[in-house]
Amino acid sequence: MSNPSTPRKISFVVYFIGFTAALAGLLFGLDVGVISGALDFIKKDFLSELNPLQADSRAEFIVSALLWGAVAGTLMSGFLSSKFGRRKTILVSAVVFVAGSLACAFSPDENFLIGARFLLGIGVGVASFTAPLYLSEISPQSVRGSMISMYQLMITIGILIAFLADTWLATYATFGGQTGGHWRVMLGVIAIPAAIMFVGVLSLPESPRWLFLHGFHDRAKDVFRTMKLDETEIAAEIKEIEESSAVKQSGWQLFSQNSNFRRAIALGIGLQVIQQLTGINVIMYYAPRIFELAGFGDKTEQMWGTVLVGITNVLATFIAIAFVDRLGRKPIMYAGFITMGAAMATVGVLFNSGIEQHPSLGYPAIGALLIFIIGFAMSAGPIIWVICSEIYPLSGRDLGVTVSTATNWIVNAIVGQTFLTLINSIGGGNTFLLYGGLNVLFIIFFILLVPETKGISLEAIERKLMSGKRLREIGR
């Protein structure tokens, strides 16, 4: 690729590229936003008989039964993006979420409900596992830390969207003289975007690196070509690409064999690790639970202010998309890390000190959670997917994402299925304090182990890597 530091004009095609295959976050986004406002009245349809306890006992189920469906479909991604590609298994992916999304809108009963969102789950795991790897190997170096941001501010989207979807079924839409609840609805739904992502994957081309790992070398540089990048760039592309595959190893005898991918393997199960107990997804998932807890007891209050996490969530996304590739990742994961910290701790604080008795806590307490969620969508939401794409070896990469991404749903699920257990064991301040603590910690975890890879290509980071270097060192 042509030197970072000289300007060169992005080829519309480029965006074209990213934006279509980014459409797999919305997918996860919408999945993840919506079960927010069909939880209640899931609860009030499959689980009105079981005292309040119980009820949040199996609402803990049915939140993270998608998530541990995730880890299913992250784990059988590597197998099918490495044997027939990163495209159609975004394909497959696609088919997946209209296939489960259907399945929990019909669903008869909780135990139905809870095995469609497991393979609504699947869809999600292989699209969070595919898309970021595709985009990471088509993308031009310049502009690759913002083409998988875009990936994370899909997700954001399809989060704002299914919050405002989930407001005007839950208060506002009739169907059959009912006037809100319609949770069948909001889960269905998702079926129509997951046939377009579908439609609109078949006009894309396969990874050049994966085509020219699997023997298609022609047909590699005919998609650099169609990138519109000049004969130079696309040679020194397929020079660094057969560089770095000239070691002719699957990513489990390079595990075996070589302790430096090791090390990057467990880099970046610390750093998906790190992005779930940041608490995101407590918030993403049990967002009206939290402003009742904060004092909002009207169901339409509490999923306006949904929509407001939503709204801020996509906005304070673009922040991270502006300045990945400007500032590096590391200058802003501490922002983020110390906006995040901050912003729990005062959380927890408020509510602490007594939001039922003094209701006017509950301003700043919402605050401070919006806070928390700039914080998150600036930093760690897009960043660490973006450091998890670039820091494994070429020929080890199936395997790399696959166990980081994996573990990004494994604590996922665990967050999602222990949160309201903690707030009814420790109370929700101290639940909030926890999480902001851990936050604070992170950094140090960032200065000792984490490198900048901003401006690097693929291939030099590998190169770093299985020469040694100490993982800060693999980057610049």
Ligand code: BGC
Second form
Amino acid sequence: MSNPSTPRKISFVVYFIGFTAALAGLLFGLDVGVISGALDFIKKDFLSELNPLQADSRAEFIVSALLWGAVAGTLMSGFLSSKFGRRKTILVSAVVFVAGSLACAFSPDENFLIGARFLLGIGVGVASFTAPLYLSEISPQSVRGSMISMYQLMITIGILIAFLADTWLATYATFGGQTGGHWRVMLGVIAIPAAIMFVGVLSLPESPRWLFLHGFHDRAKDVFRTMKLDETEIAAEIKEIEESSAVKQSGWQLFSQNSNFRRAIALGIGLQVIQQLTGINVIMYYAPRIFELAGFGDKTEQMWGTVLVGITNVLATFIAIAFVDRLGRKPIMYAGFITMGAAMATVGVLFNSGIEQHPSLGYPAIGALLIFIIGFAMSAGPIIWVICSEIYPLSGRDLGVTVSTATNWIVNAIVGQTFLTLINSIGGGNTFLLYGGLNVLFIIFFILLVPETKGISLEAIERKLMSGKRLREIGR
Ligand code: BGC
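The form predicted in complex with the named molecule is what I want next, because the block you gave corresponds to the form predicted alone; please supply it.
Below is the whole assembly, all chains and molecules, this chain first.
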């Protein structure tokens, strides 16, 4: 039986499906991570004529073009995946990944590169919305949770692989008589995993839920048979699809008519604004530059420091996976905010005490940065996504998740677009102090507004929300 408490043998096909779809998570991570190592070399090739301030502001555009593309991709993916099916939509995103990566690699100038990154971002946005949806719809109930955490983990692994590849290509690899600095290869090789994903997804079935909802009942059952489910299990899966599809998605109507739903939407927006204003992506996109500011002038040191960030990010994600259902979301979030706030403030103070003149301060600064990463990866990284998937009433869930995911990318883009300007105007130290200080506001937001959603059913959350209870009280 596909009852979560009854372990059943999972067929190879199910793992293959999970792995291939989770490749989308890996690609997402690769595209997020790759720019940090490439940026300096791109600046040398395309922006060396400009003065440093102008060059930094163009560099911010190169970084954030992908993120604005992802906003566009997220907004169109609800429509695409419901009209054409999840599988076809993921296939299209794979094609965009391949085309976008190659276009980046062959960019003749910076404007072309900005356009190519925007295109690539559309693929990232579409995949980041559709792949988890597909995974959650096709996984048998008994493995649904682990399939979705696997997707999250793949993102951090993708970031780490990008950092490692960047390090090799930036400093060691020799092509055409040149050692290091191969930014075009960094951006172009991502076409390979994207092509693998395309071929893999070609052999995957369409989401049975989508098939069923579009009237292809027999094909939906066939998909479950390919996954080696027996007839009782198939009946249970179909029953669940029927039950949940009885609730029509009517997000916009609900939004215009129901202030309780609007409160949930506002909460989701607030949570994603917080996740991005922790400043995580300042480090993901600009780590080598931060290491340089911390007194590590040598490229190789900067790149290995970045790899350390990637490893820490992957490992600390396991802390959240292990504790989120045991300790609850809020205690872990408080621990995360305190850790992130203290770590960022330490980095800020060290930078302000003249790190350039005191190279010995570099190591404690890096230590504090890594502690910040631990604080993020064990809390806000995964948990904000978890809470955002829990707070919306069923009939408005599609709209809710679209809005919160788009918010994530929008604030992500704003953070990516402003970091170099901030350090050039108020200084590196104050920039980190600013990000650190925001954690006080985040804690207040959580105390006043965020419910504890551990161990309570989604139906109970919905009932409490819709009965007008305070947001903080719609959980346990
Ligand atoms: C965030 C991304 C971030 C990643 C880092 C995710 O939860 O949404 O913006 O780059 O974590 O691991």
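In this text, the rigid core denotes the largest set of C-alpha atoms whose superposition between the two forms falls within 1.5 Å. Please read all numbers here as calculations on a predicted model, not as lab measurements. Residue numbers count along the first chain shown, from 1.
- Core-superposed comparison between these two forms: the C-alpha position of Phe212 differs by no less than 2 Å.
- Remark: with the core as the superposition reference, the CA shift of Asn281 between these two forms stays below 2 Å.
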